[in-house]
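There is one chain below, alone, in structure tokens, taken in the form predicted alone.
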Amino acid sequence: MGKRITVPFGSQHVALPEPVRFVFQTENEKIVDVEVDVGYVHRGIEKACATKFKYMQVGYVVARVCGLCAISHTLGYVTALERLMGVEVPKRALYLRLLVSELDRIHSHLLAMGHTAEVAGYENLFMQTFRHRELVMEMLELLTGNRVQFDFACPGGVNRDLTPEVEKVLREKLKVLEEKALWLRDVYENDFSLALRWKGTGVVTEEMAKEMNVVGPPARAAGLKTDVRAEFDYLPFKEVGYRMVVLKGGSIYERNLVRALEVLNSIEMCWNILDGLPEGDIKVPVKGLPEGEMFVRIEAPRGELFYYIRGSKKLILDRVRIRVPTFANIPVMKELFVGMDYADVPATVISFDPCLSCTAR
């Protein structure tokens, strides 16, 4: 038995710029125990939404839970509000929401893939991935007005329409992005060094995924067939070519390959949305006051996002509750670390694409 050493990882670490802290107990580079503390930041957003902001303002507040997941949080809230109040959203608005949602998924997946490559030492792959991600950021800015933190969806529809001029530029950029995404898929499927470095490392089995409620790409990489887009009809995914990507293996390699394949499916959906975008209004008025309770599930880029709201015919809601995907994935991350080499920790953590901004809302 070697000497036991305590190694802190976070809340400030070059590989994990997030307010979470892991404390590892190691023996001869092997992790034998781990403690997790996610209590570094609490911003009180849920409480503020139920005490300070009117129900028509809450969608813009929850978008500030996380810049990268802004559209997912807004979608979760406005979908719950619309279902509670019986609002029928125009078909064109639903398609535009879906377009922004899938573009956001692409840029989030590329961020996770690039960051994992960076902490594992693949600097060139990191830079190439982030260069391709820039195309998506430009498209989102054209559509919404912002690169991140976009206030696009609103109660009753969306705030901006897609003009013919913007659509033309989107098609040009989407074509380039598709070529780059195909190249990335080829790298992740065929590069020998990536497979040698990541296959079999940080493995989540299908049984572990079921037992510990893993969500998002980590769950699908472990063979668990779970995706809210196939289970909860909050947007017309089936009309635009959505396909669930499921792999076996559950290691860092499969988690990144799932994202690479989902990027291609999201691009395909974006093409189909642009080709079949319905005509009509982009917004309908929302009248009255919310009464009762409602929950919705949204497939954010990192996994299932759960929103619950309750109102009693007042301008300010009685309750807003959010459960984010990282909160669901942290328990299995803790289990993976025991027995792992400490050198594999950064890539394993980042392969889950943790968002503590969402978790510590």
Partner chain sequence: MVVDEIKVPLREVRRTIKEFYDPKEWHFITVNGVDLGGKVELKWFFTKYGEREYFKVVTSEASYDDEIPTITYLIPSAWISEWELADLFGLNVEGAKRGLFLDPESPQAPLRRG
The other form holds:
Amino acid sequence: MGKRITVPFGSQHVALPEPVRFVFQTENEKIVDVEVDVGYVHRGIEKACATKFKYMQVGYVVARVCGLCAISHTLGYVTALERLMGVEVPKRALYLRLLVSELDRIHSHLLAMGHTAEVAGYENLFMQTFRHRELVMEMLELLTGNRVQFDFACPGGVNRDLTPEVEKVLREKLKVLEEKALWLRDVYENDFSLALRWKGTGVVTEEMAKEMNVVGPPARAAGLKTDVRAEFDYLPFKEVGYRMVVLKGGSIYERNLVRALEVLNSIEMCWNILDGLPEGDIKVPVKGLPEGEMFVRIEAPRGELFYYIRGSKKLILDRVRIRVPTFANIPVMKELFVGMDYADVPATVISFDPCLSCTAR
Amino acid sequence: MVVDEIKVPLREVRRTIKEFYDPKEWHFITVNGVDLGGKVELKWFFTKYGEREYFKVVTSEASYDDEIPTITYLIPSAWISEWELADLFGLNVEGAKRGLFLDPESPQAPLRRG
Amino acid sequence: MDFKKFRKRSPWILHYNTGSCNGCDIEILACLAPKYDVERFGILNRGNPKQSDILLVTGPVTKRAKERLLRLYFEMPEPKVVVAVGACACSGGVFRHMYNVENGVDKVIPVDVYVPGCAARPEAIIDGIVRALEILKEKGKEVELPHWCSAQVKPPVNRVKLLDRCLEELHGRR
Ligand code: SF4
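Switch from the form predicted alone to the form predicted in complex with its partner chain and give that structure.
The next block holds the full complex; its first chain is the one shown before.
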């Protein structure tokens, strides 16, 4: 056998948008051992949430855990807080939150799909995907006032209402987006060379997914029926036509296809939300001080997001704990790499859509 | 929301989890610590696939220098949560390495109070 | 030959995330994608520090990323321009005074252009890059050192030694 060679991958790497570092031990082309370092972006948000910021402000701080799924983090926190304090959120606010969270999911999924295409050497498709993603960004900007960090949800409701003019534009854009998303699904499903590159690469089997507690699109691509949207009632998903997308296979190809299908489902939900948006208030005041503990699960674009909060009748909470989806998926990635060809590594990493600023917080 | 909470002493934790945990049905979420001043309250969170709003929580308490039993024999993916616990609370978790998040020059055990 | 004229037309950028929330990173990506398209300035995004002229830094610089940032900075050839993208790269933003951050990029390396906003809008980033191009045109070949570093730069410059010296001081500051 050949000598062992150490190949570092990251923290700054051509194919890698995220500061994560893998150190591979390879024998010829095969990887025999891997170490992972996820701590590059550790900032200490959990500590700051429990010492510096008041409980009404924490929602905006945790949004800065991650810019890609900003609404999910805020949603996780405010849902936990509202359940803890017994606040009844108006129906309209819930629907608006749902709308933004689905749009957020679309843009995050498109980003992930585009990246995988780029790593496969398909720069053209990457550009196309990003072009269509801009539509979603425009919609989000119209709706919330900012492109990325929108701070839309707040304890007790949402910060901004949907006006009829905006709704009209949203409908127009949604129509275009739907067309484009159908086309994208078609490409990701049927393109010959992409399928050749991705099918059977980086396979997570169903048993493996169960054993390693995989979450999100990688789990659903492996055939594991888990989606927090079906398991936890934090928003009225049932009423707007949510369907769980589960495929068999578990390779990069299926992970992307799950994303493409979820985008379509999300667009359908957006239509239903716009059609059935209830009238009423968008915000109720939140009074009192939080006491006790509460935990919630949220489906972020990358999978299950877990929030644990605990207060003791003070303005500042005692503990905020965030367990993010990528944090749960790192162990399976590590497992997967052993025995794999080094050439497949970038594509596999990206297909998990790792979000390191979530992981390290 | 249904929460099934089991309080056990620290050395019973692994046995308790072993009794019910089956990877086909149970989903391990995370292990979480809360500082109570001088000791840490630990909670292992589980949920069942396909069930609505259901949690199973194993609760225990540990002082700062107790050795926390690892559950990676049962749940291989738990190592990352345990390392985090060891890092951010400065606890002594079986088999955990320091330095997942913290550098030598950052403050040690930041999530402890006082 | 005088490269000055051409340098402005084909700057390559290097992007490094030092602990940002990814918000500004995806806006930088959006800049490279069709709608905003900074490639029309001749810009290419290559992940190679040795060939880059503009360093885009996002994030408040965490303790672990600090050394990597300095290394990247020293690997880039002169002239180079550093652009701090986002509120947290400029001053620390929301993360200011958290226990593991350095409160902004200019605490570690010299910064030429600051782009504000949380998240910085693509238009603002493009503006920042265009400013950076003007600065790049003016800059010469002198080596710039971080403000906290007391080393003297004398030609001929030995980069490796300089970097070692800086790293020593960086760790000495602990
Ligand atoms: S400035 Fe705001 S959006 Fe940009 S990286 Fe920092 S926290 Fe994220």
